[in-house]
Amino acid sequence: MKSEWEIFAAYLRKNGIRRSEQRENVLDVFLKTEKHLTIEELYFLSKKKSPEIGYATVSRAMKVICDAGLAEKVDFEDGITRFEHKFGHEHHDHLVCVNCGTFIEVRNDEIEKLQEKMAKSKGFTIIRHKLQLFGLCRECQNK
C-alpha cells in the first residue's frame, strides 16, 4: 500500500502541480495532527514550522490535499469548515452537539448494513455517504 506522501507526489505529478516546500509542510502538519482541523488552526500550526507561510497558502494546500484524497471537508453546520484525515482511516459518522459544538466519531456496522440494504432495495449503489446526527451531548443535557 502506498503512503500518504507517495499518493500526494503522484497526484501532483499527474496534475502538473509543482512541488513546494510550504505545501509539503502543510501536509506534514496535517498528517501529524489527529483531529478535525480548521484552516485557521492548521495555519497557526504550520506557521510554527514555516514562519513565512500565509493563510491563503494553507487554504490552497488543503484544497490540493483534499483533491488528492488524503483529507475531507467536514461541515458540522456551525459555519466552520474542518478537515479530517481520509486516507488510511476507517469510515465513521459523527454525533454533533448543537449547544457546545462537541462532536464524537462513531461507527456502527448495523447502521452501515442497513444503509446498504436500503440502497439495494431501491436499485441504488452507494459511492460514499456521511451520517451526522445533531442533538445534545451528555454534559449539555445535564445543564
Second form
Number of protein chains: 2
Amino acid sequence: MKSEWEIFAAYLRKNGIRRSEQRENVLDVFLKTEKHLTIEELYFLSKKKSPEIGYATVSRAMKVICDAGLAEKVDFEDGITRFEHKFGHEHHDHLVCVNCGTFIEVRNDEIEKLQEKMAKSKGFTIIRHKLQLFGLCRECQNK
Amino acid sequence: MKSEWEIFAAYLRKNGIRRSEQRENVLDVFLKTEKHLTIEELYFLSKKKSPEIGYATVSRAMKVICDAGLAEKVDFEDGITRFEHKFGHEHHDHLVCVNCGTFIEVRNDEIEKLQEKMAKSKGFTIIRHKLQLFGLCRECQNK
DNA sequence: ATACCTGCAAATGTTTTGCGACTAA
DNA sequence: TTAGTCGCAAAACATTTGCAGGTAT
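Switching conditions: you have the form predicted on its own, so give me the form predicted together with a further copy of the same chain.
What follows is the whole complex; the chain from before opens it.
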C-alpha cells in the first residue's frame, strides 16, 4: 500500500507541481497531527520548521494536499475551516458538542444505505454527503 | 395554531424589541417566498417596500427572525448563507445537486432514529443535526 | 531558461459593528 | 423620555490573489 508521501509525490509529478520545502513541511505537520487542524494552526506549526512561511503558502499547500486526496475540509459551522486526514481513513460522520467543541467520529452503515436509497428514490446519484450531529457530550450534560 | 406573525409579535414583546417597518417588511418578504433566500436576495426584495433599507438592517432582521424560531440558516457549502422557513415545517434534510444547484427536501424517520441511537451510544444528546447529500440530480445525470 | 513557488500586501466576499440621527412606545 | 433602530460606512474575518523576486528541474 502506498504511503501518503508516495501519493503526494505521484500527484505532484502528474500535475507538474514542483517540490518545495514549505509545502512538504505543511504536509509533514498535517500528517503528524491526528487532530482537525485549522489553517491558522497549520500556519503556526509550520512556522517552527519554516519560520519565514506565510499564511498564503499554507493555504495554497492545503489546497494541493486536498486535491491530492490526502486531506479534506471539515466545516463545523463555527466559521473556521478545519482539515482532516482522508487517505486511509474510511468515511465517517461527526458528533459535535456545541458546548465544548469536542467531536467524535462515527459511522453507521445502515444510515449510509438508507441515504443511498433515499437519493435513488428521488433520482439523485450521491457523490458525497455530510452528516453532522450537534449536541452535548457526556461531560457537558453533567454540568 | 399561532401564525408566524403572532409568534413574531410575541417574541418581540417578550424580548423588548420594538416593531419597525423595515423588519416587518423583511419578515413579510421572507414568509411570502417559498424559496431558500440569501441575505442579498432578501435585501433586494425588501428594497421594493423599503427603498432606503440597508444590507445591515436585513442582516439584523434575519437574526431576530431566526431567534424567534421562524427561520433557520442553511449552508450548502457554496459560501452563501440561505434561510429557510422553520415554523410549521418539520425537520428535513437536503439533496443538493452539485451541478445545477437545485435541491430537494427529504425526510427519513428511520435515519433520524438511527442517528439518535448512534449519538446515545456515545453519550451525546442531540440538539440538532444536519444531513446533506451532494450529488447529481436526474436532469444533470442525463447531460 | 522556464515555469513554478514564495512572502508580502492588498483584495475578496460576506456578514457584522460603530455611530450619530431617528423613532416607537 | 429613552432605549431600540436605522442607514451608512467602516470593520471584521478567514481565505485568496497579484506581484516581483526567488528557485527547482
